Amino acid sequence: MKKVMMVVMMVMVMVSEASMIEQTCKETPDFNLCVSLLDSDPRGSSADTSGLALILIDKIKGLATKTLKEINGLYKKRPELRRALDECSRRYKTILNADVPEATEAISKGVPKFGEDGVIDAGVEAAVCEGEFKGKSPLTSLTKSMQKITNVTRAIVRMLL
C-alpha cells in the first residue's frame, strides 16, 4: 500500500510540475517554443516563475554565444561582410556582457522591471545586427530565434511585475 501511495504522489508532483510550465507558457506569445525550452532544462520541473525566467535568460545566453561563434566563423568565409560582422559582434557581446547579467541579477534580486529591460535590450541588439546587412543576412535564422526567445522570456518576466 505504501508503494502505491508513493507512486500516486510522484505522479501528482510530476503533473503539477508540468502544469506549472504549461500554465506559464500559455501566457507567452509562443507556447510550443516556451514549453520546448523549459522542458529541455532539468531545472524547469521544479522552478517557480522566477526560476523559469532565469532558465530562459540562460537560453538567451546560449544562443548569443552560438551566434557570436557563427559571426567569428563568417569573418573568413565572407570577408566582404566585415563591417556588418563587426557591428554584430559588438551587439552580441553586449548581450553576453551587459543584457544577460543585468536580467539575471535583476530577476535573482526580485527586481523584474530591470530584468525585463535586459531581455528587451537583447532582442533589440539582435534586430540591429540583422539590419546591418542591408539585405540577405547570413544570421537571419539565429536572429529570428533570438527575437522569439526574448519575446517568450519577456512575457514570463512581465508575470513577475
The other form holds:
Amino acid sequence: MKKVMMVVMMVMVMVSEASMIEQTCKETPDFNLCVSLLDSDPRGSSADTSGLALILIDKIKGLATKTLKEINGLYKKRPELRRALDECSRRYKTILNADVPEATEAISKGVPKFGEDGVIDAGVEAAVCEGEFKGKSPLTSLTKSMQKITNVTRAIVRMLL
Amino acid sequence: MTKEVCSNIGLWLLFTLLLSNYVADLEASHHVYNRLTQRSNTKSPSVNQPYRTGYHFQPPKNWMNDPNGPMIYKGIYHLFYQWNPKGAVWGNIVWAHSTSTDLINWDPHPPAIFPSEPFDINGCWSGSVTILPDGKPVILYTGIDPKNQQVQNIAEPKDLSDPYLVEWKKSPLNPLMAPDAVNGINASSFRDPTTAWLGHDKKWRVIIGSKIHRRGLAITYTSKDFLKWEKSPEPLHYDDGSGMWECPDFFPVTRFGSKGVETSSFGEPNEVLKHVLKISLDDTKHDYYTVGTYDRVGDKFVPDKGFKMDGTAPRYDYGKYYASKTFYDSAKNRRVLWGWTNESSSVEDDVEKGWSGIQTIPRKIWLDRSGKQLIQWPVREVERLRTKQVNLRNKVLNSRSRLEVYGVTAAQADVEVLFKVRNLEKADVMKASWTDPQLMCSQMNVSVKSGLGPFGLMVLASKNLEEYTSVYFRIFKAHQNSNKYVVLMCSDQSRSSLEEDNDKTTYGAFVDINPHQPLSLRALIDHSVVESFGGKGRACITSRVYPKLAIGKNSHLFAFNYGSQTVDVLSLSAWSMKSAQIS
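Take the protein just shown as the form predicted alone and give its structure as the form predicted in complex with the partner chain.
What follows is the whole complex; the chain from before opens it.
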C-alpha cells in the first residue's frame, strides 16, 4: 500500500512539475518554443520562475555564441560583407559580455527589471545586426531565433516584477 | 640666486604634492578593487564623446543608476549613487560618493560603501540617510547576503570631523532587518529603506519596498534606538495589482507655500501638513506619488480623494525618470528631489562610449495651491551657469512658422519661453477616446495640425531639421460648447536622430494650466538630455536623444508653430550654459 502511495505521489509530483513549465509557458508569446527549451534542460523540471528565466538566459547565451561563430566563419566565405560582419560581431559580443551577465546577476539577486533590460537589449542588438545587411542577411534564421527566444524570456522575466 | 632657490623649492613642493595625490588615489582604489572579482570590460571613455553632459551629474565612466542617501551635513551636500566599477551595464554595484556646496559642481570621493561583509557581500543596493537628533547622519541600505537575500544594514561615518564623510563603518549588528520564516517577507523583494522619521512615542519608523505576489507594499519597521527594529504587523500602505514597490519615499509637505518640511516634523503650530507617498513601479519603470494624510496612531498613509497609489497616480516626470528620492535641505529650507535618467541608446553604444546613466538637475518640490499635485522646478543654483543671454520679445509665430534662436550654444542651454494664444475658441474639441496623453503625442506628430498647436521648441536640431527633438503644447476644448480647456504637452524624440537603434518613444502629459493665461515652457538642454518643464513645473518630461548631426556647434534651437492659429511669443530667453565641474 505504501509503495502504491509513493508511486501515486511521484506521478502527481511529476505531472504537477510539468504543469509548472506549461503554466509558465502559456503566458509567453510562443508556448511550443518555451516548453521545448525548458523541457530539454535538466534543471527545468525543478525550477521556480526565476530558475526558468535563468535557463532561458543560458539559451540566449548559447545562441549568441553560435551566431558569433557563424559570423566569424562568414569573413572568409563572404568577404564583401566585412563591414556588416564587424558591426554584428560587436553587437553579439555585447550580448555575451554585457546583457547576459547583467541579466543573470539581476535575476539571481531579485531585481528582475535589470534582467528585463538585458533581455530586451539582446533582441535589439540582434535586430541592429540584421539591419546592417539591408535585406540580404546571411544570419536571418539565427536572428529570428534570437527574437523568438528573447520575447519568451522577457515574458517570463516580467512575471517576476 | 634667491629666485633660483625659490623656483627649486616651488618645483619640489609641486612634485611632492603630485606624488602624495597619486599615493592617496592608489590607497582609495585599492579599497575598491580589493573586493571585486570580475574582470573589468569597460574601455576608458574615448576622446569623441558628443553625448556626455556639460552640467548634469554623471560619473567619469561606467554605469550609474539610483541616487542614494542625498543629504546636507555641515553645509556640504552629499550625493551617493549606485555605480558599477566594472562596466557600462548594471552589476557589481557599490555606493559611489560625491560632495558639493551648491548642488551643481561636484567633487568625487572614493566609494563609501562596497561589499565587505556577509550582510552585503553580494551587493550594496539603494538606501537613504537619516539625520539623527544629535546631528549625526546614518545610512540604511539594502545588502545582498551570501544566499542572495535582500537585507537592511546600517552604516555610519567613521570620522564625524571629516566634513566630506569619506569613510563609513558598518555595524557588527547587521543585518538589522532581514526576511525570515516568522515575518514571511519575500527575500527577493525587500529593499530600498527610506529616511526614517520619529513618531509621538519617540520611536523611529522606516519603510521598505516589498511585494507579496502582485501586492506592492511599504513594510514598516519601528525602533527606539535605530539598531533594534521591529516589523509592524501592518504596512504603511499597499496596493493590490501594482507589483513590486521599489524606492519608496514618504515625507511631509506644507499645505500652503513652497518651503520644505523636515521629515520628522509635525509642522508649526498653525501649519497644515500633508504627506506624500512615492513609489517606483518595477512593472512600468515609472515613479508615482500620491498626496494624503498620515494617520500617526495607526501608522497608515491615507491617500486623499482621487488618489490611488498605483499606475494611475500622477508622476513626477512623464519621460525617462526613475528611482527618485527627496531630502530635506535644512540650509535652504526646501525639499529637493533627485531622479535617475538612464540611456535611450543600445547597450553596445553604452559599452562603446564607456558610460551609462545620468542624474537630472535636482528639483525643488512643493505642493501646489490646489493641493492636487506637486510642483517641481530646477534648483535656482543651476541658473548660476547661465551666461550670454539672448532675448526675444513679442514675436508672432504664424501658422507653419519657425523662428531660429541665434547666439546661444544650442547643445548646452537653458531656454524659457512664454506663449500667448489668441483665438481659444478655435481650439479643436477633445475626443472621448483621448485619455492617454502619451498615446496622443505619439499618434499625432508635429506634422499633424490642430486648431491650437503644435507650438513649442525644437531643440538639438540640425540646421535643415533632418534631426530635431520637439517639445510643444496643443490646446483642446474639453467638450463641444465648453469653456474648459485641456493642455497637452509632448516631448517628441521620433526625429531626434538619424541613428536607428535608439529608443525614440514619444512622451506626453496633460498640464493643469488655464490657457487664457500665457503658457510657460522651459527646457534644460545638455547634449543628450532634454529636461522640459510645462506650466512652471506642473508637468515635467525628461528625454534622452543622440543626434548624429545636431552635435555641439551644429546644434540649433527654434521656436515653432505648426498649428492653424497664430501664436505669440511674449518672451523667449535663452542662455548658453557654462559647464559644471561634475567629476
